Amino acid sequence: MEKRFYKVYVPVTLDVDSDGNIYPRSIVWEDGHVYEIDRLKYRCRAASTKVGGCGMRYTVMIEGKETYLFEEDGRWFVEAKDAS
């Protein structure tokens, strides 16, 4: 069975250095749980092939798992797996 995904907009805590580079530090999930970003691995302009949208894609490590965090027009989202 194919996994389905949906777009979840999340609040993000981030740092910005003097050159304007953005470093996301944590996200707040729909239930209020705060997930710390352990490491920023990579960033590039890319599209989300699972839920649509295009912007800056940050490849991050959260709790030992690699995931994508997207920034699109000032809003942040992740590709969440549908539980059904």
The other form holds:
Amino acid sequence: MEKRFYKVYVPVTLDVDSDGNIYPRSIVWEDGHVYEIDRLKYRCRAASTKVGGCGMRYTVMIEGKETYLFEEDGRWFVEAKDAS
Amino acid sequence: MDRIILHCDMNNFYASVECMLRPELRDKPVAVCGSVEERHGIVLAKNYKAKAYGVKTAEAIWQAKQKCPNLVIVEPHYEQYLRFSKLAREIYSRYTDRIEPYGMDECWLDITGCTRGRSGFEIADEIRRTVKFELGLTISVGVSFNKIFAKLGSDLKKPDAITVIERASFREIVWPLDASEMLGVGRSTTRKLLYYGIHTIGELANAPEELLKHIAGKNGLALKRYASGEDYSPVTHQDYVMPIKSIGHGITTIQDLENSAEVWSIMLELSQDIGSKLMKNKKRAGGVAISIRDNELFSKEWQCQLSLPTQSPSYIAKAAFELFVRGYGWARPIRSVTVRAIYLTDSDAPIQYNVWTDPEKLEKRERLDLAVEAIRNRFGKDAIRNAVLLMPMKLPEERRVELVMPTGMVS
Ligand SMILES: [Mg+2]
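For comparison with the form predicted alone, produce the structure of the form predicted together with its partner chain.
Expanding to the full complex; the earlier chain stays at the top.
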């Protein structure tokens, strides 16, 4: 069975350096749980083929897992796997 | 030398944007419909699935639904189309500033002189992949030596494909096509041409001038030229968006510049003037932009940020020259050079040093620049110069300095 994904907009904590570079530090999940971002691996412009939309894509490590975090026109979202 | 012109066409633009934003629509037949009045809405765009059912642009929703009962009707979101149109142009602008939009979803790009040794196909393919990766949309690209054939090419293979139409072989590709496929041949012209037995572009190219003049007047002759590959219309420059404030100097040389050393001395000279202006206006440059125009009057811009805001002519010149060396391929001699200081900040604003800057060296540099400036002020511009500037330069006698300063800029 093909996995379904949906778009979850999340609150994000960011650090911004003097050049304006943005470093996401943590996100708040739908249930209120705060997930720390252990590492920012990569940043590029990309579309989300799974849930639609495009913007700046941050490849981050959260709890040992690689995840994409997107910034699209100022809002942040992740591609969440459908629980069902 | 032939031009290299691309025509990039975003496939099923409205419908593709809708499907891209809502992946759940992707596997369904989708039509974007204008809903001016609910019951009289018409199809504005459709995806390939809907096309397969025979759904056509401009037909009424009820007609489309008859052909395809499970057609998904979505409302247009123009702000999104505008956004993706802009994002696509931003990608194109990484390759050239000669971009001519044709509607929201199509653009011509003249990449002559910007290829860095790569072929038109290679660049077209990179653009195609980039648009797909960054925007999640497909484009088809026509690559040719003129705008008419580039446009034609982008229609030949789609979606997500490249078609190259070269001068050596355009007759085999283009001439068998229906005349109506060519830009400029509208419905009424097509009908008239058919009446006189002209069906294909090849027949159009070989039709007697008198007949075409009779059929479509002057326009008829233009169409014959287009069909023969003789379209020389330029890709009009995209309006270059200037940074809010900049100080720039440009020079058109009396003789073409032939080598980098000559460009370097011109840049040093221009940077001296820019440095003076920066000091007078109490500004520092946070970046440098250069624009080079070759002797065929094609111009190209490059810009960079400086790690530290500066007023120093030598730093500006160095940054400008680095941009030049990296960017310009010396396809042709150079006619004019412009250097601009951009991202200006107030010079009394504090500078953030980083661990790698050597403040002492920087200060020395600034003191030297100030001293040079003082001498220039007291004894005139030519009282003191960088030694390299003593080489014979191809500056115009009466230094015709064109100030490149749109409204609202420091002069
Ligand atoms: Mg299109």
